[in-house]
Structures are given as C-alpha cells and as structure tokens.
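One chain comes next, on its own, written as structure tokens: the form predicted on its own.
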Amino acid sequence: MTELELIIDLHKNSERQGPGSEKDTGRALDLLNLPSDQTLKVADMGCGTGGQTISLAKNLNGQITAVDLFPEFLKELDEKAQKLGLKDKILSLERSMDDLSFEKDEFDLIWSEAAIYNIGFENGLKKWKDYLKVGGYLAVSEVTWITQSRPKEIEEFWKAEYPEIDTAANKIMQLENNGYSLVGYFYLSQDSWMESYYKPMQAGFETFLQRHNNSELAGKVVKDYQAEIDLYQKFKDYYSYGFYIARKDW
C-alpha cells in the first residue's frame, strides 16, 4: 500500500478526520437563521466519513450532498446513514472539492469542517460562492492563530505546512472582501482536538500496525501523526480551528 492508502485506512473507521465535534457542529448550526418552512439544499465539502454530515441530516430539513475524494470514506458514511435511517437525506458524491459541477445558486448552505485547507481558504470562498444562493450561508472551520504572537518553532511549522494560516481578523476580512458578511465565529476547544480526534486516533494505532504487519511505512504513518499530536500538545494555546459562519451578500 502507498502512504496515502495507509492514511485513508487509519482514518476510515473514525467518526472524524480532523478536529471538531458534534457539539461544535451544533453550535455553528445555532448561529444560522435558516428557513424552517422549506426543504434546504446543503453541500458538505470534504465530508470524510461524515460525522458532521450525520449531525446536519439529524438537525436540518434538507437534502445534503456529501462530497469527498475518497470512496472508502463515503462507503462508511453511506453505511452509517443507512443504519440511522438517514439515507434519503444524504447523497454521497465522489469528487474533488475543486472539481465540481454544481449549478449556480444551487445551495442554501455550504458546510466544510477541517477540509477547506485542501484547496486553500480564499480559493474555496471564491470557488464555492457561485454554488451558493444570495442570502445563503457558508460554514467552514479553518486552522487559525488564536494569539497575536507565538513561538518561532510553531510559526515556522505552520508557515511551511499551510501558509494561509492567519488570525481570525484577517480570515474575516477575506470573507468580507469576497462578498460574505460574518454571522458568527468561535474557535474549537482543546477537547475538540484531543477527545474527538487525536485520542480516538491513538487508540487505533496498535490495531492499524498489526493490520499492516508492522511495516516500515505503516510505522512512519503512526510516527508522523504522533509527532503532530505532540506538536499540538506543546503549542495548543497558540492555534486551533476557527469556525466561520457567513452569509453571501452578493
């Protein structure tokens, strides 16, 4: 297996493939003023195995198109939706987030948790805007500095890993410059990283390694993720995911 295939295998049985929680999804939903008397059209971009997709389906009167590049994740989502009686509300779509063929003004709500970084924050704002109705909502979580200054080690790591990392003030300015107005913002708690994402991942390391006969490449995947966890624990007071909820104005 390739390294990417191993990473997919590590994550495919997880509820989430990035920081976040059902509580965070609900908090973001509470900031929206969605009409209750009509069936909404929703897109969940980079849905993974659909932890947030399931929450959206439970709490919204609408049809959700769940987009992800990896069929292994979509298979998990489809099985969960079937078991929960939500299959009629969720349509899975195997596509890249930057290669979509949706209609102009198709959606009332576009959602993306811990995934927009794959195509870049501002690029995503611009690409997805055409698919969103005027007055519709965009809700995305994005890695964000939560202090104005930070140690050089973590600054240099993130500038190399994802140069678009920035403060919430600058992210909000990007939203406004691209025709959105902010409805609400909060950043994810440390529990959303550790309890909802990293600890469940760590709990699966041993069986993952056994499944792949303790291969050198599988060991590298585990080592790399453990290094990421260690980095977060060391510098968790300086960055998180910011959840941005905005309305399309034009």
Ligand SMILES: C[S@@+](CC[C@H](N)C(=O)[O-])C[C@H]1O[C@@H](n2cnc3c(N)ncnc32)[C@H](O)[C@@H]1O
Contents of the next structure:
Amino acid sequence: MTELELIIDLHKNSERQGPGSEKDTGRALDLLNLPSDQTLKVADMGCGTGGQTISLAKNLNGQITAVDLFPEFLKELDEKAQKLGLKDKILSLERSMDDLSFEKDEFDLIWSEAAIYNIGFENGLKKWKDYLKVGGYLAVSEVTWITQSRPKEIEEFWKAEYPEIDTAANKIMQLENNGYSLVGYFYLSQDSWMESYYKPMQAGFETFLQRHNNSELAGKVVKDYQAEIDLYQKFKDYYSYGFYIARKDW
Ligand SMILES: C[S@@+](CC[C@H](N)C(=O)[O-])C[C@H]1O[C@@H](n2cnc3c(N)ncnc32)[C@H](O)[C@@H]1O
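What would the structure be for the form predicted together with the ligand, rather than the form predicted on its own?
Now the complete complex, all chains and molecules, led by this one.
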C-alpha cells in the first residue's frame, strides 16, 4: 500500500476526517435563514465519510450532493445513509472539488467542513460562487489564527503547511472581496479537535498497525499524526478552524 492508501485506511472508519462535530454543524446551520417551504439543493464539498452530510440530511429539507475525491470515503457515507434511511436525500459524487460540472446558480447552500484548504480558501470562494444562487449561503470551516501574534515555531509550521492560514478578519475580508457578506462566525472548541477527531483517531492506531503488520510505512503514518496531535496540544491556544457562514450578494 502507498502512504496515501494507508492514510485513507486509517481514516475511513472514523466519523470525522478533520476537526468538527455534530454540535458545530448544528450551530452553523442555526445561523442560516433558509426557506422551509421548498426543497433545497445543497452541495457538501470534501465530505469524507459524511459526518456533517448526515447531520445536514437529518436537519434540512434538501437534496445533498456530497463530493469527495476518494471512493473509499463515499462508500462509507453511502452505507451510513442507507442504514439511517437517508439514501434518498444524499447523492455521493466522486470528483475533485475544483473540477465540477454543476450548473450556474444550482445550489441554495454550499457546505464544506475542513476541506476547502485542499484547493485554497480564496480559490474555493471564487470557484464555488458560480454554482450558488444570489441570496444562497456558503458555510465553510477553515484553519484560522485565533490570536494576533503567536510563537515562531507554530507560525513557521503553518506557513510551510498551509500559507493561506490567516486571522478571521482577513478571511472575512476575502469573503467580502468576492461578493459574499458574513452572516456568522465562530471558531471550533478544543473538544471539536480532541474529542471528535484526534482521540478517536488515536484509539485506532493499534489496530491500524496490526492490520498492516507493523510495516515501516504504517508506523510513519502513525508517527506523523502523533506529531500533529502533539503540536496541536502545545499550541492549541493560537489556532483553530473558523466556521464562516456567508451569503452570496452578487
Ligand atoms: C480533513 S478531511 C474533512 C472531511 C469531512 N468534511 C469532515 O469534516 O470530516 C478533507 C476531505 O477532503 C477530501 N479531498 C481532498 N482533496 C479533495 C479534492 N480535490 N476534491 C474533493 N475532495 C477532496 C478528502 O478526501 C477528505 O475527505
């Protein structure tokens, strides 16, 4: 198996593939003012195994197109949706989020938790805007500095990892510059990282290693994730995922 295949295998049985929780999805949904008398068209970009897709399907009168690059994740989502009787509301689509063939103005709502970074925040805002109706909503979570200054070690790590990391004020300015106005913002709690994402991942390390006969590459995957968790624990007061809820104005 390649390193990417191992990473997919580590994540595919998890509820979430990034920081976030049912509570956060609900809080973001509460900030929207969506019409309740019509069936909404919703896209969930980078859905993974669909933790948030299922919440959206439970809480919205809508048809959700759940997009991800990896069929292994979509298969998990399809099985969950089937079990929960939500199959009619969710269509999974194996596609890259920057190579979509949706119609102009097709969606009332575009959702994306912990995934827009794959194509860059501002690039995503621009690319997805065409698919959203004027007056429709964008709800995205994006890694964000939560203080104005920070230790050099974490600043350098993130600048190398994802140079677009910024403060909420600058992310909101990017939204405004691209025709969206902010409806609400909050950042994820430390529990949304540790309890919902990192701890369940850590609980699977041992069986993951066994499944792959303690191979060197599987060991490297675990070591790399553990280093990411250690870094988070050391610097968790300086960054989080910001959840941005915005309306398309023009
Ligand atoms: C950090 S995970 C978040 C998954 C899920 N939204 C969640 O919060 O649990 C990022 C997701 O983006 C997907 N992804 C990465 N690059 C992508 C691309 N170019 N197009 C679509 N999905 C992509 C990954 O497969 C993964 O499921």
